[in-house]
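Next up: just one chain, as structure tokens, the form predicted alone.
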Amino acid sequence: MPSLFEQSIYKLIVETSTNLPADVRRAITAAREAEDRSTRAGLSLTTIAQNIEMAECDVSPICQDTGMPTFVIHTPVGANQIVMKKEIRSAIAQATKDGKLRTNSVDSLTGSNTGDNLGPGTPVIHFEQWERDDIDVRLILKGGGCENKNIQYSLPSEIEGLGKAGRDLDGIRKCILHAVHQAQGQGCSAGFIGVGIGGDRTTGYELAKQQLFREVEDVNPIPELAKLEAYILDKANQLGIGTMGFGGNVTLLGCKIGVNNRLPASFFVSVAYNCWAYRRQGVLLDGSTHEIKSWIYEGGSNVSMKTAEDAVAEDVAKIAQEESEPAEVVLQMPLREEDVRRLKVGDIVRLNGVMHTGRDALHKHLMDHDAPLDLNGGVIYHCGPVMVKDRSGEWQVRAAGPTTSIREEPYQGDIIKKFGLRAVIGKGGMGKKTLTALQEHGAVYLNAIGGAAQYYARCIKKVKGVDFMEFGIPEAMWHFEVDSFTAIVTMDSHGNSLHADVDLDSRAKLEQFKDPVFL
């Protein structure tokens, strides 16, 4: 029987993974109100809102990438942190087994997945003592897609699009704006950022991540930083990057900045980017019984009279009305070249039939080996799902949103040509090599809504099979039968890329903030 401490930690893990706090929900609601509903960005925000509700109702992961679980724990003097760490690890393993966390702990040398989220360095647990009797436990689940968009600057520096950034508030301002711009849609915008000024390279990043534990609506106690936070939030939303990088009015949902002292020779600005699926929660435990006394962040709950399908269908209808033409194209997989070549950037596609997942390990493998089945006309989905077996031994999909596609850029063009693929699904777009292959071969890139793991899980009607389980569940090649799997063409077979267009446009808008600003 798990201890009360372990039970409380398990409840915290489940709540953090499946239910966004109220302050995050309010920020997303405000974003929906600020965005034009008859646009692809508006449709994305509607899908996001419905996904949040689905995750809460099903008690399933909001996003399939549950990240590197990171705990910050304040304990009374004399508390046995060794036992606490052991019980936290046990709770993590149980939550993983129950499908509340994805198997995310991978040996850095062999690539082997531990299968239980335990291993050297995982989970991350920071203990601090305080002179109180209660125990404060906070947890953040920050996925790999947004973790990869973290960035650190060393001032003075020349910042692309913004010019020289000195060791002052104006230089810090330029770093933060550039950090938002470089993330584009790859970090599942609209997002949140935590910023750490000062420290060394390690403590700067730690300070930046600590800012993500702040309330979205709080006000920085340092007046200069309060002004800078408000400035960044305003100007970042003028860059036109928008939700998922589709262009639009809302790119950033929150900005929190902290400051530490530094060495005279060093001036670091560290930025921790977090996607819209801002999963952090905390509990205050009784120091004696370890029962939960209260939750740190106000709990969130959505009440909706519409199904996800109805809400999304309404936005699709608005897009069609605005553009005076059909907004959707329904296709059966495997796809035909003539159907794919008729698609253009901006088309909303609903796919039916069988698709196959593939991430880093699979793409690397397929470069030198045959596929386990015929992929001609097929669709590869950049996805590392959360999978569990039911009592009968059948695989069930618990979460299945897209992963960031740019990691596959070294392989994707060759894989498309070698196996005759007609579509690739992911998020954040891909580069010139893939775009060229799409044009030459007659294929498209479809951008699914990042983080919408429950929305897409419901599109999967059957697990047809799996190959390469030796790669681990996220990296295995799953074969899914899907119905009405919705994504947006953002790179077509005519050489057009929405991602390249938005990047170019937002870069021009970034340059308008080049001149010094005295906050």
Ligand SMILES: O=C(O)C[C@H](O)C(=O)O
Second form
Amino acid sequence: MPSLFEQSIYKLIVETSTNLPADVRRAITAAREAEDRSTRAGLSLTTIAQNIEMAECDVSPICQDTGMPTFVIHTPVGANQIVMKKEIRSAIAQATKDGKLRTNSVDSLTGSNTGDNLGPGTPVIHFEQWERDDIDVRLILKGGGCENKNIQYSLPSEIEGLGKAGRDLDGIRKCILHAVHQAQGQGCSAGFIGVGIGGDRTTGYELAKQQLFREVEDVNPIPELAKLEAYILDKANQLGIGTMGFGGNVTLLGCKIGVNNRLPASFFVSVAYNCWAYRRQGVLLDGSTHEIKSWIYEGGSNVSMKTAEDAVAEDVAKIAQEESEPAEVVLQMPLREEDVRRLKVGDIVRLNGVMHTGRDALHKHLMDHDAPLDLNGGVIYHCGPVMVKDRSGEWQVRAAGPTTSIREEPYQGDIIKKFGLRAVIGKGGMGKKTLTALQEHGAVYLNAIGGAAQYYARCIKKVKGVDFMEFGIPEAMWHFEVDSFTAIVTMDSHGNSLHADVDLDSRAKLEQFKDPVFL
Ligand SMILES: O=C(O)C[C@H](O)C(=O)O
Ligand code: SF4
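Target state, the form predicted together with the ligand; input state, the form predicted alone:
Below is the whole assembly, all chains and molecules, this chain first.
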């Protein structure tokens, strides 16, 4: 029987992974209200809202990437932190086994997955002592896609699109606006950012991440920073990047800035980007029994993700469905070249049949090996799912949203041509080389909604098999039979890319903020 401390930590992990807190929910609902619901961004936000409720209802991960578990713990003086650490590790392993966390700890040299989320450096546990009797445990699960969009600036600097940035508040302003722009939709916008001003390279990033433990709705006690936070939120939302980088009115949901002293020679501005799946929670434990006394952040269960408009819209959708043909294109996999060549950017596609997952390890492997099955007309889904075996030994999908596609850019075009793929599904879009291959071969890039792991898991009707289990669960090649798997064409075979358009357009908007504001 696990100790009460371990049980409390387990509850914290499950709650954090499966139930988005109230402040984050309110921010997402406000974004929905600011966006026209019939646009790509509006539709994506509706799916995100549904996904949040599905995760809560099924007690399953909101997003399949359950991130780097990072704990910040305050203990009474003299509390045994060594025992606590052991029990936290044990709770992490149990939550992984139960499918509440994905197996996310990978040996950086060999690529092998430890399978239980434990390994050198994982999980991250920071202890602090305080002169109180209770134990305060906070946890953030920040995924890899948004972590990849973190960025650090060293001032003074020349900032692309914004010009010179000096060692002052206005220079800091430019760094933060640029940080939002460079993320585009790849960190599953609309996102939240934590900013650390000062420190050294390491503590600057630490400070940035600490800001993500603040409440979305709080106000910075330092007046200049409160002003800067409000400014960034307002201006970032004028960049037109929108949810998933589809264009739209809402790009940023929160901005929190902290400041530390620096060395005379250094001036770092560090930005931690967090996706909409902003999973952080905390518990206050009784110092002697280790029972949960209270939750630190208001729980999500009281804040429904439905807006007043939803009820009306559901009726309208029903009528519309009855009266007219659905606007989506329904396709059966494997796909035919002529069907794919007809698709254009903006089309909504519903896929039926069998698709195959593949991400970094698979793409690298396929460059100089054969595929384990015929991929002609096939569809590769950039996805690392959460999978568990049920009692009868069958694999079950617990979460299966898309991963950031751009990582496959060096390989994708070649793989499309070599194996005759007709579509790749992922998120955030891909680059020129892939776009050229889509054109030459007759294929499309489909953007699924990042983080909507429960929504997509429900489209998977059967796990048909798996290859390359030696790559670990997220990197293996899973064969999924899907029904009505919905995604949007964002790169077509005619040379069009919504991602390139939004990038260019938002870059022009960024340049409007070149002139000094904070003098
Ligand atoms: O690893 C994943 O499944 C997704 C990742 O967090 C991403 O955003 O690309
Ligand atoms: S897939 Fe998107 S929502 Fe999930 S962790 Fe990555 S960035 Fe966050």
